[in-house]
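Consider the single chain below, provided in structure tokens and representing the form predicted on its own.
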Amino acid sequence: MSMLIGWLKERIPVSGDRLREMTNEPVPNHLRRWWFCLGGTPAYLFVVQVVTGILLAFYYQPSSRTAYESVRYITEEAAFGWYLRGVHKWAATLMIAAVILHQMRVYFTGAYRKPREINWMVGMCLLVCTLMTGFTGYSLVFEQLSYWGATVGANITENVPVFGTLMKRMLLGGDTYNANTLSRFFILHAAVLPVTIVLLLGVHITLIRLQGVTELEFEDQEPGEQKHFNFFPDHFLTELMIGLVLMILLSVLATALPAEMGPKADPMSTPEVIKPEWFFYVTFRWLKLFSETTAILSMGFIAFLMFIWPLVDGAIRKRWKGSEASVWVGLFAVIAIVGLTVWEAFVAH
């Protein structure tokens, strides 16, 4: 063993002290509260998604002729296939929820402000990629609802000004849902979007390391209390504990509420009620309230405004010193999003 350690030290000249110095970055004390370090939660769930996704891909066949049967085989016959599919499904749901909650936490604590505007924009790109990963994954099952959800989504995309038709053709591999569509969705879901997320995460984490974490102070903080604590082992053990709790939660959800099989997709039979996954309820309800063109243009404007909000907020605060108008805008947005989501969830048509 000593010979092996000596061999490794000679070829990897990094001492334990040097490694601790490189990784043991002081962490602001408010991150002891788990809801302030939600960024690690979607990262952990993303790893779970990658691992379970690779295992599911051994059996999945991305073709309109074989997709449904391959998912049925995973769910009903493959050893622990039902468990892996359930964990994959629930990890996707929790990951989307965690990314949204993390973005809300950053927004309401003003952690997007100078000099962190670029990192907010990177976070918005991560949110979009996460939502698109959920959409493409939902469509791969080739059930009746997922098929028509993908069809409706592509038709909505077509109404985007200038690039809409091109985007729809690239998504479907033609003017309508065809034999090439599922393979496109699979490549997006299993390769393009995960690689994009990894690259964005790399940029996101690099900017955090360069700029540091936004430090928050609380009224209940003790006068002599330290403002920082070590990343390793304190924060590392916190993240590890969160990961273990999430794994237990995913196992319970996958067992108690397993992923089920709906009716196979039938292009000749349109369902009476077409609903997307929960994270698109707000979009679906918005489309029902306005004409397609008005709804799409307004949603595009809202998304663009969210993307550049650090610049807008900076201009507001420059004009009115110390203004917290962003808090009221955020509260209104949260109430609207929750209201539209609940509305769509409980209304059949």
Contents of the next structure:
Amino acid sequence: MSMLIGWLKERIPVSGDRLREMTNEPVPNHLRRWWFCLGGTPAYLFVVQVVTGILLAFYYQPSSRTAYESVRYITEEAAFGWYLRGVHKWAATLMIAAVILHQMRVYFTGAYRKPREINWMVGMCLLVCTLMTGFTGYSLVFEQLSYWGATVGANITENVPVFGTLMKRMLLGGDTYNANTLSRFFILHAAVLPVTIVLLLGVHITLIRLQGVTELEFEDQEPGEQKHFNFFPDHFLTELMIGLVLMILLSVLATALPAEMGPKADPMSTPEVIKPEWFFYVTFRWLKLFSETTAILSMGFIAFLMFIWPLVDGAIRKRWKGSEASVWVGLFAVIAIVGLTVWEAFVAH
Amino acid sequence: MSEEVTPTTPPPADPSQDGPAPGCHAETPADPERRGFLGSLSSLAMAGGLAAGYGTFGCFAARYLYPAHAAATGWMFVCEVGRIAPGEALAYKLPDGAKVVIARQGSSGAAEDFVALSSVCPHLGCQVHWEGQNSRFFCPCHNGTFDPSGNPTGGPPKEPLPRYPLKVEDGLLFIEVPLEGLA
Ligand code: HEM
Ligand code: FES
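What would you give as the form predicted together with its partner chain, now that the form predicted on its own is on the page?
Once more the chain from above appears, this time first in line as the rest of the complex follows.
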């Protein structure tokens, strides 16, 4: 054994101490509170998505002639295909929910403030990539709702000023949904976006390491209490526990509420009741409330405002010291988003 | 390929040995100004080469990804002009399976007599359908509505339903439609 270790050490010149120092970040005590682990959850779920996604891709065939049939095969015939598909679908749902909750946690604790503005922007890019992965993945099944969702989604990009037509043609591989569209969606979903997410996560985590997690004070903290605990093994074990709970949860959800198949896509008829996935209910309702250009420009503006919020907030707090504006803006945004989502969920049209 | 190359690990750096490695000739100091100029010239050439090389690759890749041509359309024969009397309509099936209603409103015999409404909603591309009880076209995606001649009457759509181009040649009616569909 020691011979093997010696052999390896000669070839891989890294010392155990340095490795420990590199990975063993001291973690502030408030991370013992579970809601601060919401950042680790989407990362864990992402790994689940990569594993189950690769497995699904063994049978999935991205073309309008074969896609629906291959998903049917995965769901009904392939051994445990229903389970893997169910886990992939539920982990996608939980991942998006976890990203949103993580972002809310960062927002309401003010953790995006100086010097962490850039990491907030990286986080916004991660949010956009995750939503796009959800959108392209949903479209892969080639059922009625996902087909029309993809059509509407692609036509939305067309309204972006200047680059709209280019963006839409690049997304669809043509002017309308055509024979090349599904392969584009597939390669975006299974390669381009996941790789982008990995790169962004790398930057995200590097910045966290460089800046340290925001230190927070809590009232129930004893004055002399130790402020940090070790990433390894303490925080790592917490994350392992969360991972186990998530795995059980995913399995239960995939079994109790399995991924189903709606009617196959029919380009000749839009179903009477059409809905996107739940995380797009907000934008869907918004599109019904305003005319095309107003809706799309305002959505773009809101997204841009979210992106640069740390700078806006910085300016506000410079002008009015101790301003709590961000809390009110955040509360308003959450209420508006939840309100529009619930509204869309409960009416047919 | 005459010399045998044996991979060896370099000996650990020894601070007392910082002269040039044996076999390397110490350079004779050249004119520093000329050297600086040549240096920046070669950096420039390198940067230019890299930019040109990867730039070309990037352009090729972007061009490759950009969809080749707009969906092909073609003129299809519908019927003789006289087959549809003014005030009547005919259902016509397109190559991609879509149904188009071609209605005749005038009696001049020119293409302007005829209207072929597309069922693609001008808002975001869903299929509208005819609601007999309300005499309107309804788009289920964002609740758009259109009157029988395709003008928007409610919801987000601001433009009328698109019309297929029609032409009359030698008393024969033609319609311009996409030649390929999904399937
Ligand atoms: C960011 C992570 C990801 C998210 C949020 C995500 C989300 C989704 C969603 C919502 C679906 C539709 C599920 C359904 O209705 O059945 C889907 C399908 C699919 N995904 Fe992913 N996915 C992710 C990563 C991946 C990766 C990394 C791969 C492959 C390498 C992959 C491969 C597939 C395949 C082949 C399908 C179609 C089969 C099916 O629908 O069951 N996914 N994805
Ligand atoms: S696509 Fe028809 S109303 Fe939006």
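Numbering follows the first chain given and starts at 1. Please read these numbers as outputs of a predicted model, since none were measured by experiment. Superpose the two forms; the largest set of C-alphas matching within 1.5 Å is the rigid core.
Student: Return yes or no for residue 342: a CA shift of at least 2 Å between these two forms, with the rigid core superposed?
Tutor: No, shifts by less than 2 Å.
Student: Given the rigid core as reference frame, how large is the C-alpha shift of residue 8 between these two forms? Answer in angstrom.
Tutor: It moves 2.4 Å at the C-alpha.
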